[in-house]
Each structure stands twice: as C-alpha cells, then as structure tokens.
Amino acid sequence: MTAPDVTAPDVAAPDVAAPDVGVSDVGVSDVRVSDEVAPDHRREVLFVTGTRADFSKLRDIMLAVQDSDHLSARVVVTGMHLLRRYGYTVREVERVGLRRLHLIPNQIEGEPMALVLANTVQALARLVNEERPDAIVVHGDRVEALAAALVGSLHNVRVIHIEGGEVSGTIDDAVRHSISKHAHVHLVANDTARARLLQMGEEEDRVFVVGSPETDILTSPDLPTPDEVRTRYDIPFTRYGVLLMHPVTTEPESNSTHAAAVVDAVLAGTLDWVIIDPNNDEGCADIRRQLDRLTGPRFARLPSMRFEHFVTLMRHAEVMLGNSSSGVREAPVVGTRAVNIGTRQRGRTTAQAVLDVPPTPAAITAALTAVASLPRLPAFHGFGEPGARKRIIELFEGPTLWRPTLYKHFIDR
C-alpha cells in the first residue's frame, strides 16, 4: 500500500540491525514508556505510525501534540519500523525526541497482510483496553492505520483520520474508505477528499480540510543541502532520477513483469539512478529481484532515507519514476516531473507534472526522454496550501474537534 511510500522514506540506517522477530513475539508490546504522567486536564491522543511514510506526515504534528499544555501524546510503532530490511526506522521515530512509545512487532518478513492485520489488532486492542485513550490518530491507508480504526471504533475511542477520501488505487482504496468509516473525525488534504467523505455518508461536521501535512516540509527553507545528502548516503553522482517502485498487491502476477519493464527502460538510457527498496506489500520480494538487475557506478541503492533528505533529492532530481505516491503526490510541489506506471495511483491527481504512461520498456523509455527535454514547473498545491501542522493543531487543541459524538448517522445525498 501506500508507503514511501516514500510518500517519503524517512531513515537511513541499513547499518542498524533490528532484533530478531519471532512468531512468539508478534503482538508483544514493548514498552518504553517514562515515567511522567500526563496531568488530568490533558487529552491522552495516541498515534499509530507503521511506515516510513506515514511517519513524515504525522511526526511534526505528534511532536507540537507531545509539547502542547492542552493534550498528552502516547506513539505506537510498528509495522516495516521494526523490520530490518527496511531500516529499523524506529530509530528515526527515537531520534527526534519523542517520549512515550509503544514497540509492537507485527509480522515477521513475508507474513500476508491479513495475518498482520490480526496480529496489529489483537496488540492494540490490549493497549486501548488498558489506556484508553481521547483519541487515536491514523494515517492514509496502511493495514495498521485500518487496525487501530478498528480498535478504536470498537473500544468506543475517538478515530481521527488524517487524509481520508483520496484514491489510492488497489486495495489501498479498500483500506482507506474502511479506516473512514470507522473514524469519528476527518482530515482531509482538499474539498475534493472532503466531497468524497460526504458522498460515503459522513457527517459534514467531521470532516476538516486542513491540507497535507507533508506540504509543510516539502516547502520548508531549513532542509539539508544536495551535497549533505549525497555525503550522507553515499550518493556519487549529481544528475539523477530516483526510482520508487512497489507491489500492487491486486495484480499479483503482473508486478514482476511490470518492474522488469522499469529496469529494462533504466538500463537502456544513461541517466544515474537512485533507487528506493519498495514497500513490504505481499509482491515485495518479485520488485526487489527486478532491482537487484541495477548494479554499477550508474546506480546508488537506499533502504530508506529521512524524509528531509528525501525531499532535497527529490527538488534536485531530473525525474522521479515508478508508482510511488511521492511521484504523484510530492514531486509536483517541488517541481519535478514524474513518469508514473501502471495503476497503482490511477486518477490520484490532475498535475501538469505527472506523466502517465503504461508498464511497457517502450512507452517508459519514450516518456523519459520526452521528460528530460522539458522544463520544471511550479509548485502544484492540489492536496493543500502549506501551513497543515498549524491547522491540525489548533483543532486539536480547541472544541470543535471533540465536539462531534461517536455516534455516527449515515447521511444519505
């Protein structure tokens, strides 16, 4: 599902080695926890983040939450965060000050995605239960966001969703209008989302248009410079495109020849590449085989990276290819044009900076070379203006959010 996607990576710390996840330890929840308790008068949110992509999105908002006077903020991780091959991003989620965590190991590699979705419910129904929490925030559309919906709905928690009523293409579209329909509360990126909710029976006064809390950090000035990135991971070349491909998890027999495509196309041309290691959907392992064709000096290859650092590449790049949602979602608000494949972010945005074109060496070979003949454009700010971590704190922090009940009627338009 989506994940960098690298709606961004966030880490890089292949140098990291995770501990071993047994069966046994599935559902676990380590602990660490300091001792300070929150004061009465704070509302107690807890997080759930499970990606490196999700965790750019909501990491500034989890922080303004944990140093706010009004509210407490408790953060679940779990998911490919505590999974080696992918980073151990968890050290990411440490790094940046954040206090009150939850370790809960959910899989181990190549487990089906139903089976994680049980092992994330039956965790995070022992925490809530014991908790019990205002309300638990999830993002977008990953198995672990629709398990905490679940969680919450059931527990009679208040669901908060951040970027609800998108299209995500596959099953990720699925996911993502279930997790709506168990939450109580809905951020949503623009009224197009917003439409969407209210077309799905929501209520008008739980829906909020806020923007995408990415944008904030795809428009910041304080982000680290072309030369600290290469530094940092090792990067030899200067011009470049970056490669995002990961399963599409409802055409299970069609992602290895549909990779296979992209590397075919990137090594008949003579652009450099740097290539991101897909997501852990079931399918992951037949993208990874493609790439692992894409060696020598043209290619530099990352597990993961810090979403800042992600970003400054993505602003230097001379295209972003794969299908990825930072291809469609992110490359068009720093400039960068995009080569999108196959259907996995079909009808997701109307920017001028994204090319779709089908798997196929042929159409993606013409459509890099039509590309790399074109100027970048402005800014596209389709799923909202900068300035979304303020607007999400201050609903956070006032009533209107928490007025809505958790009795929900089903409105019929």
Ligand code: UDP
Contents of the next structure:
Amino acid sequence: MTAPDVTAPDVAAPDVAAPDVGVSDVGVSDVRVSDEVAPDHRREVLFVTGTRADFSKLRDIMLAVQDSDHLSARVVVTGMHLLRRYGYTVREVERVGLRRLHLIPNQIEGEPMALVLANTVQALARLVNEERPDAIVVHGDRVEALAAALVGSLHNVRVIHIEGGEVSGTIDDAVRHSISKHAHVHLVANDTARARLLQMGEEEDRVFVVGSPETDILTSPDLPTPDEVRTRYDIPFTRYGVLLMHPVTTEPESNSTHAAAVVDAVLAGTLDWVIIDPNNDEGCADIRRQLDRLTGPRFARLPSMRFEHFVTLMRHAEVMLGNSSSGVREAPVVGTRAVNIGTRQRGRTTAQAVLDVPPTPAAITAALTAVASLPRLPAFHGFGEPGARKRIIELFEGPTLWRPTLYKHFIDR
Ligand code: UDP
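The form predicted in complex with ligand UDP is what I need now, so please give it after the form predicted on its own.
Next comes the full complex, this chain leading.
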C-alpha cells in the first residue's frame, strides 16, 4: 500500500483552485484518467466512492487491487467528494496514490436525493458501457452506491457490495438492501449480516464474512499522534468530545429540533468539543444552522478530517456524540464511549460502549454526565476482527469471488 502523505491539507480552503473537471453537466468525465491500459490478463475492477464514509473503507482495497499482478483498479470519484462545502475530499483520494480516477460531479448543492441518484445512474451507465469493467465495487448505503449497483446489474457487470446485511435507521436501510438485491457478491462484516442477506433470498455462495475493512485502521499502531492531529486541524484543547450529527432523511420535520436538543445539551455542559459538519443528505442545512450556535473557545468546527486523523481524535475523545456510524461501529473498537442519538443508527450494535438516547436535551445531558464518570472499555469487535483487508484481497486475487453467476436465484427460506 502506498503510504499516506500527511502534508496536503484536506479542509476546504477558500482559495482552493477550481477543480480540473472537464464536464459542465453530468456525464462521463474522463479527465485525469491516464491512458494506461490494463494488460489483457488483468481483471478490471471499478470502484465507486461518493463520500469520505465509503472511501475510508474502500481505500486500502483500491490500493491493493491497483498493486495486484492480476487486477487493475479504476476509481469513480463523485458525490460529496467534489463539493467544496464538504471538504473537497477528492484531494484525499488523489493523495493516496490512486492513478486511474474518473471525476464525476453528480449534483449541485441542494439537489434532491432522487435526482442525485438519477444523475449518477446516467453518468455511470455511459462510463460502464464504454469501459466494460469485470466488476463494480461499492460500499454501504449511499445513493451513489445504489446507482452503481443498478448500473452494474443492468449492464451484466459483477457487482461486489461491501458491508451489506446491516440495519440502521432512515432511508439508508432501504438503499442498502436495494444495493444487496442488485449485488452478485456480498462481503459482510459478521454472521448476523450474512444471515440477513440469506433471509433476503441470497444464495449462500455469494455471501462472504470478512469483517470491516476499517477495523485494521482503527486498531493500527501506526496512526498520527494526538499532538499531530491537534496541530494539523488547529484544535486547541486536549480533553474534548466529538460531535457528528447527520440529518435523518425520513424525519425531515424533526432534524432541526433534534439538532437543537444536542446543541442545547452541549452548551449546558463544560466539555470542549470538536464538531464535524454533517453530510449532504436532505435536511443538512437544518443541522448546520443549529451547529452555528456553537461558537467560542469551547468549540472547533471542521468540514471533514482524514480518516487516520479522525481515528486518533476518536481514540482520545472523552465521548462521541451524535448519530454517525463512527459512534456505534468504530468508537467501541477504540474503547471510546458513544452517546447515540435518535433513530439513524437504530438497532445497529449491541456494544456496551454505546448509549442510545432520545433526542431531548435532558436525556442527552444525563447521558453525557453518566459517560463522564465511566471508565474506557476494552475493544469491542462485533463488526469483525481485524484482518478484513487481507481477507478481502485474498478473495479478489483468488477464484471464489468470481465464481457466482450473474444470474441470481431467489432462495426461499
Ligand atoms: N470520518 C472521517 N473523517 C471525518 C468524519 C468521519 O474519516 O471527519 C469517517 C468515520 O470514521 C467513518 C466514516 O467517515 O468511517 C463515516 O462517518 P460519517 O459520520 O461521515 O457517515 P455515516 O457512516 O454515519 O453515514
């Protein structure tokens, strides 16, 4: 794997030059694709990344595929990665050394998710029609992943879905399960996820339990130090909580009041906070407006952090607060307690480190007070033991992943 360079900034700066993207509307953007042609014997694997959320999971797999003697990687970069408000994280994708990138802007700010889905399908369908990859790899539950899965299955291209079979709140469940129905191969975190996919009619030989790719980074001894993180992101305090609150797309009328409850609870306390901006799902402006009330010396607000830096931040935090998957899936791995708010991650984990609370100031304040007096916990590996990256690469390199046919049978159980 190419070692990450820790010098380039990844927080959107106002003076950043305009992106070198050669399309004015949604379409196939072949800019920045080198003319390197994969030798015939290599399997061409097309990854699609739409946010920092899937990139943190796909990155090492992309690099391993790129470095493989049998495989070749192309990466479609789209979605939030190309929006300045969200940290313009395409720079993160470029920085790690991935060579064959397609940059596809799929939205303008505020575009409804259904149109973003349509835009992405349109652009990817053209790309896939031309490039005919051997496989399309997607992660999780975002509309970009759904678009890629739809295009793959409709074009008879093998779709490999990572981290299907999970449950959470909001529209994410419907999106995730739809992706699973279009995927030909599933790489899942644990036996529970596998059982859910079998329950959805999937055939056994398509579902591989591999763990979570990010666990290797969460447990890595080779992360930036807390001082490095504080310096890079200009974080002035050493004892802090981390607040990450995304909109709940199925509860549009409640996002503002729920975010207000979190903000009220945070303002009522004395802890310092690092606040990361919400994602771009519908309702994000309501959340941002509430977060705007958190100003002054107790607060450091950032659009996005590099994954390794974020992991160090999380490891040393007093608490993770909000409704990010990082609170319920990742904080328990690094032993940090999480106060998980509302329905967005409902039913996702049984980790002792996670305290589920309703979105009221009183409940949140009580949870934060309770957590402050509790010790850190040993690592919880409910989403898979470390080693997922190796297991996934072995599957890509070997024959098993490529065996399942492109026609799926629904298995009644
Ligand atoms: N993450 C990151 N940098 C950040 C915030 C989050 O790398 O500044 C990672 C986080 O550790 C997790 C992923 O991004 O692996 C997704 O978290 P996020 O809250 O963005 O989205 P969710 O999964 O809840 O939709």
